[in-house]
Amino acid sequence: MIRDSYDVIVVGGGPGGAVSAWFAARGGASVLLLEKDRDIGIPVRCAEAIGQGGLQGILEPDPHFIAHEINSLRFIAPDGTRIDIQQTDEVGYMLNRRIFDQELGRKAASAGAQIITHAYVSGLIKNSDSIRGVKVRFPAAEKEIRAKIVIGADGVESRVGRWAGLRTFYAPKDLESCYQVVLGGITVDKNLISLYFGNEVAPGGYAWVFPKGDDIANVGIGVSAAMIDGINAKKHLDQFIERHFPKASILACVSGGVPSAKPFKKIHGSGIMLVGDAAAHASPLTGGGISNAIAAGRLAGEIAAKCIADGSWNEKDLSVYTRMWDKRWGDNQRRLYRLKETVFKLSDDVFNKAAAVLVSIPTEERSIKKIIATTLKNNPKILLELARTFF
C-alpha cells in the first residue's frame, strides 16, 4: 500500500537512485523510491563496465552479478596502432546490469524502501520555493505523496531537477550523443577492453568493445553532440562494425545521451536533491557514471537520512550535500572536463604521432601514468595544449 506521505522520495532506479533510497532507509528514513520503468535495472543503457573501487563499500564482487574481471586495457589511434596496458594496481569488472541494480534495489527494499515500479513522475509538490513531494502517474491512477526530501535520481534528461528549478542542461559540446548494440557470434578477449579513437571513427568521443564472454561483447560509440555534421552516433556504428565484425549478429541495442560536462555548482535546494547524470555526475573524459552515481548516492542518503533524524532539511542544511560532493571529487571532474575539452580537439595526425612513441614502451611497462608522461615529452604539440587548458 502506497502511503500519503514519506520521508523521502527517490525518483529513478538506477544504481544512484537506489543507492540513495538503500542508505536513506539504513539511516532510518522512510522512503519511497519510484521507477517509470516496469522492471529495476531494464532497459540497460550502459557499456556496464565498473572499477573495483566502484564498489568498495558497497556491495562485494559477486558472480552473480560480475560477468569477469577486466585486467587490459587497449587503446587504438586512427590509424590502427595499439597500445596495450595491463591494470596491476585495480582490476575492472564487467557487469549484469540487470542483475546488477536489482541487488541495488534489493538491498534498498531489505532496509526498509518501499520500490513501485511503472511510476511515472509527472510534477512536483512546491510550497513556495520548498519542495514538498512528487505527483505520480500510475497505469490505473494519479496520486500526490508528500515528502520531507526528494531525491532526483532521473538522469541526463532529469526532469526533477528542471521543475525545482536548478540548472540540469547540457551544451551541445558537452552532450555525447550514443548508440550501443550486444554484438554476438564474435572472438573477443573477454579480459580486454578495447577503446577505438580518430575524427573518422568518433568525431568528438570513441567507440569501445566491452566484451561480455568470448563471443559476446557490448560494442558502441559516443560522438560529440556538437560534432555530429549529418551523421549521427548509429551510422557511425554501423560503419565501425562493418569495418571490423562484419559477420557479428546484433542481439540488442540501445540509444541515449552521455554528459561529459562539468559539476554542476549546485544539486541541492529546500527539500530536493540531485544524483548521478541529473547532477553532471559522470567523468567528463569516459562517459563513465556507475560509481560516481554510487558514490553521490551514498552521500545524499546519508544526508536525507540526518536531516530527517535532526528535524530540518531546507535549503541550507542540505547545501552540505553539494560542498561535501564538491570537495571529495569537483576538482577531479574539473581537471578531467580540461583534459577532455584538449583530448578530443586533438588531430589525427598527433594521435597517430603520439601512439608511435607509446608502442615504443615494453609493454609490462606501461601504464596510465607512464604513457602520459612519455606522450607529454615526445609529443610538444599534446604538451602545449594541455599548458594552455590547464594554465
Given for the second form:
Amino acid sequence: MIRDSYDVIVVGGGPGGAVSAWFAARGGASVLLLEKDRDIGIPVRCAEAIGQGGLQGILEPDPHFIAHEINSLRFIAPDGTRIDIQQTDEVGYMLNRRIFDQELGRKAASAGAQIITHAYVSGLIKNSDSIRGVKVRFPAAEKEIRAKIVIGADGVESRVGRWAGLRTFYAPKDLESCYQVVLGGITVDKNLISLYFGNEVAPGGYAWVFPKGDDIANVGIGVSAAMIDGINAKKHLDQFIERHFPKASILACVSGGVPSAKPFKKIHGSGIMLVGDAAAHASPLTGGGISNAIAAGRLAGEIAAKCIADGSWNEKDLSVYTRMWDKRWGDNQRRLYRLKETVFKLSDDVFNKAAAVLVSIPTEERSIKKIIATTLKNNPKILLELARTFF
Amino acid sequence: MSKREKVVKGAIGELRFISELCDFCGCCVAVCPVDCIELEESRLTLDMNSCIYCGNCPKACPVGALVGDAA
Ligand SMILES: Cc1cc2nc3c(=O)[nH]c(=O)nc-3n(C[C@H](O)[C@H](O)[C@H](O)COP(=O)(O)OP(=O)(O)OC[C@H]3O[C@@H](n4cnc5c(N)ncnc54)[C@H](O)[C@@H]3O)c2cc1C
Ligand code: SF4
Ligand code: SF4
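I would like to compare: after the form predicted on its own, may I see the structure of the form predicted together with the partner chain?
The complete assembly is shown below, putting the previous chain first.
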C-alpha cells in the first residue's frame, strides 16, 4: 500500500534514483521511489558502456548484466585516420542496462525502499520556502504524498529542480541531442569501442559504435543542439549508417539527450537534492553519466538518511550535498567542460593533423601513458586528454 | 549560458508538434526556458499559452517532431 507520507521520496528510477533510494533506505529512512514508465530499465536510452570503477562498492561485476569487457578504444578522425588505444590498466564493460537498472532497483527494494512504476510526478507540494512532498499521477488516480526530503533523479528531462526554484535548464549548446540504433548483421570486434569525429559526421559531438557482441552493436550519434541546422541527430545517424554499415539491420532505435553542461551552482534546497542527469552530472565531454549518477545517488542517499536520523533537513543541512559533490567532482567536471568547448570547436583540419601525429606512434606503445609522454613535445594534447577521459 | 545564446522570445513564429514522430526522450523539456512541456511515459503536452517561441526545442529534438516555422 502507498502511504500518505515518507521520509524520502525519490523521483525517477534510473541508476541515480535507484541508488539514492537504496542508500537512503539502508541508512534507516522510509523511502518511496516513483518512476513514470511502466518498467525500471526500459527503454534503454544509452550506449551502455561504463568504466570498471563505476561499479566499485555498488555491484560485483556479473555476467547477468555485463555483456563483455572493453579493452580498446578507437578514435576515427574526420579524414578516416584511425587511432587505436589498448587499455591495459583499466578496462570497461558493456552493460545490459535493462538488467543493470533493474538490479539497482532490486537492491533498493531489498534495502526496504518501496518502488512504484507508472507513477508520474506532476509537481511538488511546497510550504513557504520548503518542499513538503510530491503530486503523483497514476494511470487512474492522482495523489499527494508528503515527504521530508525529495530527491530529484528525473533525468535530463528533469523538472523537479525547476519546481523547487533551482536553475537547472540546459542551454542548447549544453545538450547533446542523440539518436541510437541497435544494429545487427554486422561484423565487429566486440572488445573495441569506436568514436567518430568530424563536423560532417557529428557537429559538436561524435558518433559511436559500441559492440554488444561480434555481430551486434549500439550505434549512435550525439550532436550539439545549438549546432543543428536542419539536419537532426536521426538524419546524421542515417547518413552514418548508410556509409559504414549499409547492409545492417536495425533491431531497435531510440532518441535521447545527454547534458554536456558545467556543474550547476546549487543542487540542493530546503528538503530537496538533485542527482544524475537532473543535476548535469554526466561528463560534459563524453556524455557518460551512469557512474556519475550512481556516485551522486549514493552521496545524496546517505546524506538524506543522516539528516532524517538527525531530525533536520533544511537548506543548511542539505547544503553539505552540493558542497561535497563539488569537492569530489566539481573541478574535474569543469575541466571536462573546458575540454569539450575546445574539442568540439576544432576544425576538421586541426583534428586530422593531431591524429596524424598520434598514429605515427607504434601501436604497441600506444598506451595512454606512453602516448602522453611521447606526444607532449608535439603538443596535440587535446586528443590525448580526450582519450584519457573516455575510460 | 553565454550571451551569444540568450533566449530570444519570438525567434520562431509558429511551433508545430508532429506527435507521430515523437519518441518521448525529453530533449525538448531539457532546453525549454519556461518549462511549458510536460512529458509522461508516452504523452507529450505543450502549454502554448506559456510558450515564448524561443526555438530551443526544435533545435534539440533528435527526430524532428518539433518544428519551428519562421517568425
Ligand atoms: C543515446 C545515449 C547514449 C548514452 N550512452 C552512455 C554510455 O555509454 N555510458 C554512460 O555512462 N552513459 C551514457 N549515457 C548517459 C546515461 O544514460 C545517463 O547519464 C544516465 O542514465 C543518467 O542516470 P539518471 O539516473 O540520472 O537518469 P535516467 O537514467 O535518465 O533516469 C531518469 C528516470 O526518471 C524518470 N522520470 C523523469 N521524469 C519523471 C517524473 N516526472 N516522474 C517520475 N519519473 C520520472 C524517467 O522515466 C527515467 O526513468 C547515454 C545517454 C544517451 C541518451
Ligand atoms: S525532443 Fe522530440 S522526440 Fe524527444 S520528447 Fe521532445 S518532441 Fe518528442
Ligand atoms: S519554443 Fe519550445 S523551448 Fe521555446 S518556449 Fe516554446 S516550447 Fe519552450
